[in-house]
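Below sits a lone chain in C-alpha cells, taken as the form predicted alone.
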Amino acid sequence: MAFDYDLFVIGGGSGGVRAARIAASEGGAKVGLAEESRMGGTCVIRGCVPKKLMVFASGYRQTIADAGSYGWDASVGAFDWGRFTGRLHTELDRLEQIYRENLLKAGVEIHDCRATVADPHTVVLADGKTVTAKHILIAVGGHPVFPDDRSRALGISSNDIFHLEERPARLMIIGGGYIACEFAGIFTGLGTEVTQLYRGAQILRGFDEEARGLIAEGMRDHGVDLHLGTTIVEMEERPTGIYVKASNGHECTVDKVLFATGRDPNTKGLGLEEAGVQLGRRGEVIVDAYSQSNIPSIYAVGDVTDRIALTPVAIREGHAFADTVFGGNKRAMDHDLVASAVFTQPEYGSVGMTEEEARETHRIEVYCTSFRPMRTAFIGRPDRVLFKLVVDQESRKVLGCHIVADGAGELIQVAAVAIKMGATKEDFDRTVAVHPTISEELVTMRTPIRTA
C-alpha cells in the first residue's frame, strides 16, 4: 500500500518536532506534523520557558535588597507587568519560529490544525484533509485538570497565567506539586500577597522528605501564606474578589485563585481508543521501551505517556523512536536516573533515589549537611541550604543526590554526570573541593548521619 505520508506527527512540541526532525533529515522519511495550538508546545508556550523568565524577574527584588545590605545605594520601585509579558511573548513568538523554521529545513510538511486518528494508518486533519501514513507518532502532551466545575468556572490555570492583563495583587494557588510551589515563589518575589493551599502533610509529594521540609520553611520565609492539611470548603465572586475558605476554617479573599492540581494527558477525543490504541487509567498512551503501543503502525512519546514528564525526556524519546525506525539503530530511551529541577525559591535539584525510596531495596548510608551560607548569612537572611547524599552500603554507589539551593539546578546536572557513570561515595570524597563554595559540601562529607 502506497502511503502519504512514511510519518505523521500529531503534536509540535518538544518530543514530536524532534522525531519529525531525525525521521525527515537523518532517516530520509517524508514526513507530515499537525499542532492545533502553537509550535513548540508546553515548554516553550506555556511551560519551563515562560516559567523560566518570571523566576529570572521574580528574584530582582530580593537581589536588589540584599545589594542595599551589601554597601549598594539600591532601591526597588514597582515591578511592571505589562513591561516584563510583552517582552516575554515576543520571546516566544521568535523561539516558536525556530521550531517552525527547523521543521521546514528538515523537510517537514506543517499542518497548522487539529489532527485526529481514524484507523491505524489514518488521520483526519481539520482542515478538511485525509491523509494516510505508515507509521503515526502521538506526541500531544498533557493538559492542566480541574478538581471540578465549580474551580473550573473561577479559577485559572498553569496554562492561564501567562495571559494575565496585569499581576494579581492577591493571588491564591491550590495545589503542592512543583507548578504550585514554583508560582507561589515566582507570585511572591513579583510583590504578589500569596497564599497556597494544600490538602496533603507536606508539599512537593514524591521527593526526598527533608528537602521538602527546607523548601516549605524557605518559602515561608519569603513570604508565601503556606496552609497544609487543607482544601477549600467554600469558593464564590464577591464585588472585592473571590472569596475562599478553607478547611482549617482560613478565610480570605482574593483576585485569583490558580489551580495547579495535576495534569492528564491529551488524548481525549483523539480517536485513538476507536482505532484501538490501549489507554491508561489517566488516558495516557501505554507504549513499550521502544515508544509502540499496542498498535504497531502507532507510537507515543512525551508526557501523553505519563512516563516521565519533563521536556529533554521527550525529545530524547522523541529521538530515540526515530533511529529505531528509521534510523536502522533500534534504541530505547534510558529512563533510569533522570536528573530534574524545581525552581521554588529556594531551587530544588535532584537525581536518583530519595531516601525513602532507597529504604525500601537497599541497605543505605545517608550524608547530610544543612546550613546558612557565606552569601546570605552574611547580611543576617535565615536562608539554608541542603546538600544530601544516599549511598549504597555494600556497592558504595551514589544512589541520589538532593540539593536545596540558590542554582541547584545547574548544579544537578554536573553530579547527575557522576551519578549516571556509577560514581562511588569514596569517587566523590577523593575530588578536592572547590573553596569557598556552597558545592565542595558534596565532596566533604565524610560521615554518615545515618544508615538503614
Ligand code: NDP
Contents of the next structure:
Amino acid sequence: MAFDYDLFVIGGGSGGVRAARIAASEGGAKVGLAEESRMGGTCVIRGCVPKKLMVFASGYRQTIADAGSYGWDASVGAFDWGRFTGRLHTELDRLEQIYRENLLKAGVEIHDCRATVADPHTVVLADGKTVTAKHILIAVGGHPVFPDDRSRALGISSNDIFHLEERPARLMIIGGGYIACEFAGIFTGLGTEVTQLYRGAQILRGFDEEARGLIAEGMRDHGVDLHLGTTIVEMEERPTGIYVKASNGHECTVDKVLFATGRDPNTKGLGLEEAGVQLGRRGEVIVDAYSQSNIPSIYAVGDVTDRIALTPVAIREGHAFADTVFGGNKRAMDHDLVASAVFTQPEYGSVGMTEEEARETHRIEVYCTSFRPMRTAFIGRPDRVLFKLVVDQESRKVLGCHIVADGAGELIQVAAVAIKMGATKEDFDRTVAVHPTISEELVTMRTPIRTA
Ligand code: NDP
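Show the same protein again, this time as the form predicted together with the named molecule rather than the form predicted alone.
The complete assembly is shown below, putting the previous chain first.
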C-alpha cells in the first residue's frame, strides 16, 4: 500500500523535531509534521528557554548588590518587566523560526494545525485533510495540571507566567518540584514577595536529601517564604487580590497563585485509545525501549511517554527512533545516568543515585563537604555550597554526584562524563585540583563522612 508519508510526526517540540529532521535528512524518509501551537514545544516556547532567561534576569539584583560590597559604586534600580518580556518574546520568535527553517531545510512538510490519529496509519488534520503514513510518531508532550476546579479558576500555570502583563508584586507558588522551586527563586530575585506552599516534608522529592535541605535553606535566605507540610484550605478572590489561608494557619493576599503541581501527557482526544494504543494511568503512551507502542506502526517519544521528562532525553529518544526505523541502525536510548539541573537559587546539579537510593542496593561510602565559597564569604553573605559523591564500596565506582552551587548545572555536565565512563573514587582522587575553585572539592575529599 502506498502511503502519503513514510513518517508523520504529531508535535513540533524537541523530540518530534529531532526525529523528523533525522528521518528526512539522514534516513531519506518523506516526513510530515503537525504542530497545533508554536514550533519548538514546551522547552523553547513555555519552558526551559524562557525560564533560563528569567533566571539570568533575576540574578542581576544580587550581582549589583555584591558589586557594591566589592567596592563598586553600584546601585540597583527598578526592574522593567515590559522591557524584559518584550525582548524575551522577540527571542522566542527568533528561535521558533529557526526550528521551522531547520525542518523545511531537511525537507519536512509542516502542517500548522492539530492532528489526531484515526487508525494505525491515518492522521486527520484539523484543516480538513486526512493523510496516511507508514509510521506515526506521537511527540505531543505534556501540560500543567491543577489540583481542582477552584485552583484552575483562580490560579495560573507555568504556561501563563511568561505572558503576565506585569510582574506580580505578591506571588504564591503551590508545589515543591522543579517548576515551583525555580519560579520561587526567579520571582524573589526580581523583587516579588514570594510565598511557597508545599504539602511534603521537604522540597524536591526524589533528589538527594542533604542537597534538598541546603537548597531549602538557601531559598529562605534568598527571601522565599517557604512553608512545608502545608496545603491551601481557603482561597477566594477579593478586591485586594487572591486571599489564601494555608493549613498551618498562615494567611495572605497575593496578586497571583502559581500552581506548579505537576504535568500530564497530552493524549486526551488524540484518538490513540480508539486506534488500539495502550495508555498508562496518567494517559502516557506505553512504549518499549525503542519507543514503539503496542501498535507496531505507532511510536512515541518525550514527555508523552512519562519516562524522564527532560528536553535532552526527548531529543535522544527522537534520534534513536529515527536511526532505528529509517537509518538501519537499531538502537535504544540509554536512560541510565542522565544528569539534570534545577535552576533554583542556589542551583542544583545531580547525576546518578541519591544517597538514599544507593543505600537500598549497595554498600556505600559518602563523601560530602559543605562550605561558604570564597566569592560570597568575602562580602559576608551566608551562602553555602555542597559537593557530594556517593561511592560503591565494592567496585569503587561513583554512583552519584550532587552539587549545590552557582553554576552547578554547568559543573554536573562535566562530572557526568566521568561518571558515565565508570569513574571510580580513585580516578577522582588522582585528578589534580584546579585552584582556587569551588569544584576542586570534588577531587580533594579524602575521608568518607558516612558508610552504609
Ligand atoms: P514535579 O512532579 O517535579 O512537581 C510537582 C509538585 O507538585 C510536587 O512537589 C508535588 O508534590 C506537588 N503536587 C502534585 N499534586 C499536588 C496537589 N494536588 N496539591 C498540592 N501539591 C501537589 O512537576 P513540575 O510541574 O515541577 O515539573 C514537571 C517536570 O518537568 C519535572 O518532573 C521535570 O522532569 C521537568 N522540568 C525540568 C526542569 C529542569 O530540568 N530544570 C525544569 C522544569 C521542569 P509531591 O512531591 O508531594 O508529589
